[in-house]
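Starting off, we have a lone chain in the form predicted on its own, written out as structure tokens.
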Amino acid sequence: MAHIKSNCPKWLSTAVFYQIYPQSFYDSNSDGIGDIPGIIEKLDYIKFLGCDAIWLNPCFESPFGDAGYDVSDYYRVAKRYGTNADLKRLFREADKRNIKICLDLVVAHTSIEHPWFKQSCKAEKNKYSNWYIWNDGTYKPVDKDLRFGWIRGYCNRDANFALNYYWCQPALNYGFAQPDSKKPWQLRVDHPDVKAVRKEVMNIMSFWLDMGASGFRVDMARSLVKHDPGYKATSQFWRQVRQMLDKDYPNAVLISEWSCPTQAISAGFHVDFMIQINEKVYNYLFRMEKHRDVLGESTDEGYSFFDKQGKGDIQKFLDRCTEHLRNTKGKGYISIPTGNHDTGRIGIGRNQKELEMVFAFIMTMPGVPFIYYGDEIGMRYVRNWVSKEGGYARNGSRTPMQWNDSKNAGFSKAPALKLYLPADSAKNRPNVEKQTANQNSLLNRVRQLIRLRKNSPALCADGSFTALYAKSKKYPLVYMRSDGNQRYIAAFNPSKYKVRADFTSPVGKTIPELKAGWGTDLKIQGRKCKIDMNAVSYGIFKL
């Protein structure tokens, strides 16, 4: 199948996303759990912040063995969040404010409580027997090549089922790209039952798009087809999905958790995140340090570039970033998020100035920015909570949004013991109300940076990117963003040392105008540029 042609929805080029973890955002009915009516109440805040799109974590029926990433009904909103009518109202109210809503699509696996899986468990053959991956005998050797393993002896069916993550998340059957002829249970990708699963995924997407959704973020997007070198067969399926969207829903977006934009955009996605655990691309920027790597993903001590020790290596990030930018130009977008529900908070070990610098970097880079709820006020990662709904260490990044100084940080009027997760108990915890009133707060600085981006085509997703000063294990980082006659230079020195850099400007003599930042002096003589930067400083200059 041919590569998807470039036809991204125009609204993506200027979009800034806000990620909402629904159970922790705002509780409207005082039961201790955030809900969809609560999100509706807070839409004006998201508009105030400057975001015009929302990624909503899973809100569908689930036994919540993995916080909703184990779906038991794709067509129904979980009762604790509200109803389908509530979600439809969220779409309408968001649209009134020119805010797009993208749902989390979890279709690599379901819950063990899904009716499809319960039917698949039966010994007698039925419509759903092959909708999941089962081998041909409980005591037969299992296929060790499958990433997350198998469950034995679960039901009366004489077989083991394959997992896609936790024990309660059986893998849906998208077929095997290279099936073993000696293992007839390994179905080909064109098997009728496999095709039925794929058709149902498109039905689910159409159901919510028809109701008013603006697209989907796809969980574990590359984990569908098994024994699939280079993810070729998986990519082919997503291209089919993209063709459906281009034809029937041309303004809808497809966002992937693929962690390789070159592959994901080629597979038909519009956006892919630059959080790459294996290659540490995101870690090189923000979390190489062990105290920031709360999930134990780094195997050795290191230093990220945005750390004041000044021992990071920006070149390791830029090598991969520029490669992905080159490979996806005109086809789709990378995304550098502030974090998400699976990572430690970006605020770990950073003060307000350092966090503002991180936001300035994200808002001046190419691609589509995503802000994880609460990062805009510097919410902390809260350690040592007992695991909730399979969160384990991730729970520290999923605590209630902090709206004000009232009970439960304004998240809920329920008794504290009924909250989904305890609120940050620190007396100096940040909150929206205080920071809204403080002109120099992180919240208001983030708002200014978002506004600068949105008013400057050069700083938006499609503006070109040119590194002007970026050297291995050296500071600062300086780059130019441009679009037509509009040009900006952005410079960052996260280290605790004063630094200077000399570089050549791609344009002639001009007087730089500081648009945001501090402690940075940029001088241009002809095409020779010199920048002096204080410790922990940044500058965004319009040329």
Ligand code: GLC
Contents of the next structure:
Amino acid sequence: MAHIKSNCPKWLSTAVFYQIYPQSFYDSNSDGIGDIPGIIEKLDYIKFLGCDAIWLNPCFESPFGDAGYDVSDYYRVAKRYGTNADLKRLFREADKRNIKICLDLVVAHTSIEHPWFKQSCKAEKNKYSNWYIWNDGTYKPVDKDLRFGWIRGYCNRDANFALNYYWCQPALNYGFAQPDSKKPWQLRVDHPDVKAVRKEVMNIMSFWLDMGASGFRVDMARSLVKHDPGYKATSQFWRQVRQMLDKDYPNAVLISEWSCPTQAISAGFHVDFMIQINEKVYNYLFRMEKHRDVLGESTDEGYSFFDKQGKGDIQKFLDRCTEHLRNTKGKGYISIPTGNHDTGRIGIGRNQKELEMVFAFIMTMPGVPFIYYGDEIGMRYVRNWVSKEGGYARNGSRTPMQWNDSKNAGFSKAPALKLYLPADSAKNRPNVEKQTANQNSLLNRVRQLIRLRKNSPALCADGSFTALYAKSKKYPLVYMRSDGNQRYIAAFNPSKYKVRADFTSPVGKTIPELKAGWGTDLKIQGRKCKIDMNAVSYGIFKL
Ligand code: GLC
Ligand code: CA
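Please show me the structure of the same protein in the form predicted together with the ligand, now that we have looked at it in the form predicted on its own.
Expanding to the full complex; the earlier chain stays at the top.
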């Protein structure tokens, strides 16, 4: 069994990530689509914000059936974003500013346009026949267990291929953990063709790491090996990848879209998002009642905790969170992002104060925070979307970054109709320029919160976390973060009601110093603490 070192690259422990959706960030050549030279022009903004790492959504050649999550050439930057030389320049320019760039590694599936898949479609056997999952006859019953189903009758090869997501995203073949002996097309995980696919993944990673990338966010990281209970065989593969990194690229990081940090960190990842699928973190914490069904998901997960209605249940979230923190301690990190290109935006239905509170929470929680572009100015979810590149409801969160008051919000000089997606048309749409000038803007508050975090080891990824007041269906939420003698108490009352709570402090008498927030009165006497909080208030106190 591959063995992973438990230490993470040091830079991760203080990192604050910024997620860039390249097509919507900044268009440098006025064709209506954001691009890599555009990102380079905006690096100083990211520095100004205080972030020191970037997750870049896929920027590789693709027919864009799923916005680039359908790669047709892993070794080439998509023309619309620039060239490999541009990406290399981005790595260099970012490095000058001490910013790391992590790419999106989408290797659970390719595009149907990928040359490997085109070869695989051929009736004659060839090197790539087994690189994808095919059954052995178009008219044979297909295997219902595979999550995303099968495509039938696509080409002359007399077989159906397995999907990993949309119809245009055939699953690469990582083998079957428990192949059915009656179905010889279910290859074992050590089949030479499966091994060849795995080897190729490592080649792709080395290619970009050698060029200057600092790591990867791995798309659908657990959807590799099929019929794999507990993701054991899939984890085994990632541990081999991690071994390669530890040996050849010890500063590189692996971030997973797995949604179960306990599993993902033991599979060798350094960071895993607590969002979607299993964790529903976004729903528990940030998703407002009003936009519950924006992404068409079920509504059984209840109310957001960060909602004025005050009907949320922080306990549900904290139970999961503390379990993952315990299981991953010293080995890797959880991540609570503000959102991403697949979720609604936190800006839905929240005013500036409520948004600041969400940021204050994220910037005082353990793990590695991620800010989705535009959330720092409170960009809205744009409702009247027409689907683009397989985005559907997700398009509302993928609109152009709003830089200033000029045409297209300063995103592009192209005619509005040529934009990748229309910019938010609201008259008072927030923008970077206006908020930079206003000391009390969300943007400037977020900058202060990031600075506070980065200057306080207790608030960074490794500081310990203790819930002081966290009760089912009750407000507020109060917790302590500490590192050595440094201690902070953070308290949140997103509800529209005044609240009071009594709890015990783990440290003796001190006079708490308010570092951020408003409307919160914290008294510590001996070990007894009393907190009084106004409606919609928070406080971060240094003890
Ligand atoms: C991930 C991506 C999403 C994409 C899907 C298929 O969930 O975040 O945008 O559609 O994988 O690659
Ligand atoms: Ca462009």
